[in-house]
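Take a look at this single chain, the form predicted alone, given in structure tokens.
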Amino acid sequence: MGNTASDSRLFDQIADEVYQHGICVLRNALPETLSAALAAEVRGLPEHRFSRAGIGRQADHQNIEAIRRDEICWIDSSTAAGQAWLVWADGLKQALNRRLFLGLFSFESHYAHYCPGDYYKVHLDAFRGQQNRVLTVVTYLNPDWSDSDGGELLVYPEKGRTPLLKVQPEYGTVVIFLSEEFPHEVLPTMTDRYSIAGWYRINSSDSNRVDPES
């Protein structure tokens, strides 16, 4: 299934939004079919393919609960919920790159799902200089969700203490963001909260070594 004309409507808003501020987001942006879908297969999914959350890569990856309490579940072509995601995403990519220039390259994303008391400290995506992750995108699949649900997203600027942003968790919510600019963090969630974090990378390859990483 390819994009239709409202998601390239969406994709030139998310772009122009992301030049303007260097963040975006957008309630309801989803289509719903594909959000029901994802709804329903994360959900569905048993436990065992979920593992908990660490910070780091590969040889510096670590289980860290102080910092982060979540679980996750990587997202690939292998299911036709995964597969109409990753199309997604790719028609995104194709439109920021048409629009912004910005050379992104492969797209990685998963599943995540908070436990009531699980949250995410105060983090960034990227570290300046790395040229890995350029640009995250999260999107919620939480129908019903309620403010004394918690969960809420904040959104800070690269530096100061007071949010930017604060986002309620809704179905359908898409949040996109420049991934070394904006740290955040997850609120503790009052009860189950799904969604899909993913992002964006560059293509950093030299002689030495291959991009992306698995």
Second form
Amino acid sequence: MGNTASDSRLFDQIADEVYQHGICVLRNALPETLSAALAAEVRGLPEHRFSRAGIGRQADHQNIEAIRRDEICWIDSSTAAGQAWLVWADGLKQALNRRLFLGLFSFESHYAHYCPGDYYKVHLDAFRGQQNRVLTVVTYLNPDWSDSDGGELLVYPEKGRTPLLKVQPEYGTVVIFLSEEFPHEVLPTMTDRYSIAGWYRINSSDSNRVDPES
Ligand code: OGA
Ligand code: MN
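Next up, can you give the form predicted in complex with ligand OGA of this protein, since the form predicted alone came first?
Let's see the whole complex now, leading with the same chain.
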């Protein structure tokens, strides 16, 4: 199944906003059937499919838990929901490459489950000079989120401590930003919180190394 006309209008809007601001937040943006399939799939995954996420190479278990406490499950095309999500992400990639010449090459993404009390402290998804993650995509799978549930995504300017944006992890909301430019964090959640985080990478191959295979 390919992308629809309304997907391509959405992709154009995302391209415009990323071009202008480097970031874009859109409510009710993910197609409803796709959100529904992903929300059902993530809630049905058995516990053993989730694992504690790592951060970099050196961080030990305790350090990791101080920074992030979510559990993740990588998404592939072995299920209908996973496949539909990857088709959508590929359509967005093509639109962004067409409009912005970003040269996005590959996409990787995972479900994340934050249990009550879980958080993810301020971090960047990519570091300048390491040509890996270029663009971050986050989407939320939580119907009827309320203010008292916490779990907001705070996005900061490159330098500075006053958040630019506070986003509730509400079903259908999509957040896209340049991975190297926006520090962000997930505030402690009061209730189970489901999201997808994904990253587009450019193909930074040289004689010794071919990403993303390495
Ligand atoms: C991440 C991340 C944000 C969110 O996984 O890197 O920042 O709101 N996730 O789930
Ligand atoms: Mn992040």
